[in-house]
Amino acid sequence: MSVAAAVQDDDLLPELRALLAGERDPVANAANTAALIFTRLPRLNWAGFYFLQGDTLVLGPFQGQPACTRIRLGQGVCGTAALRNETIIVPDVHEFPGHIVCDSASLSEIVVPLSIAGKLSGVLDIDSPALDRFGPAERALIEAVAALYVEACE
């Protein structure tokens, strides 16, 4: 079974919708949306937020193993996908030029970057100890998540 048909039947999209709900606050909202997709989401070793200060990420609320705490716009895969403003996918971490180790378990990425107000405030960053975890069912997936935390802070 695919996550997307996994997840379409734990409906995680209503359930994140129904969590987040009246809630603004970006941190508050941050820390329940990492914790969901952590323990709905099967094979899965981090997940988590960095918000935007300045030129560098700086991790916000994650489930899973401790991480980089800062992270330069350009470097690694989320500093990429945040310059870029654009979700990157990374099959193998090993094969990404400058990819960053936070946990030397994770072997596959999925980047997405989120703006609030139309403007960049971090990105979403999953990791799985899987190769070529996440791909185009994945993607819809994550980025609906985002799509759901930006509107709640919105």
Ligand code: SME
Second form
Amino acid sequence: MSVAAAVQDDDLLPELRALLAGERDPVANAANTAALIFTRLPRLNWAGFYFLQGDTLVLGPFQGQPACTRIRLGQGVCGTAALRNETIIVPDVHEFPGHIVCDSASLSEIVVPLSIAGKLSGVLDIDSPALDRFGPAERALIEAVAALYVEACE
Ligand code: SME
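In place of the form predicted on its own, output the structure of the form predicted together with this ligand.
To see the whole picture, the full complex is given below, headed by that same chain.
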């Protein structure tokens, strides 16, 4: 079942829009966005943010197991997505050279870069304990979530 089907009629996006309305603080909005994703989408074990500081992604608000706090640009899935400034979907993390293990339960992952006011500000990272959890429908949904988050913070 796709994420879009699982949340029924894409009601996640209107719910997120309402949740972020009137608040611009990037940390507060990241906390609520991570919580909404994690509690509403099935088969996830981690959902959260890393924010760019210099050449390093630093852990931000998240839901799931404790995670590594710093990832250099170009390292792991998060650092690679940030460096390329493009979404990366990893169907099987064991097949991604340099994947950083934070929770050994994670089997697939999607990382979406975030740009606020045209400048790369971090990434939204979502992990699943299922292989191949993220396809085109999930990519569209998570990229829309990231766009709503960025728009709210601008
Ligand atoms: N797996 C990520 C590290 C972050 S955790 O999954 C929360 C990576 O390879 O960048």
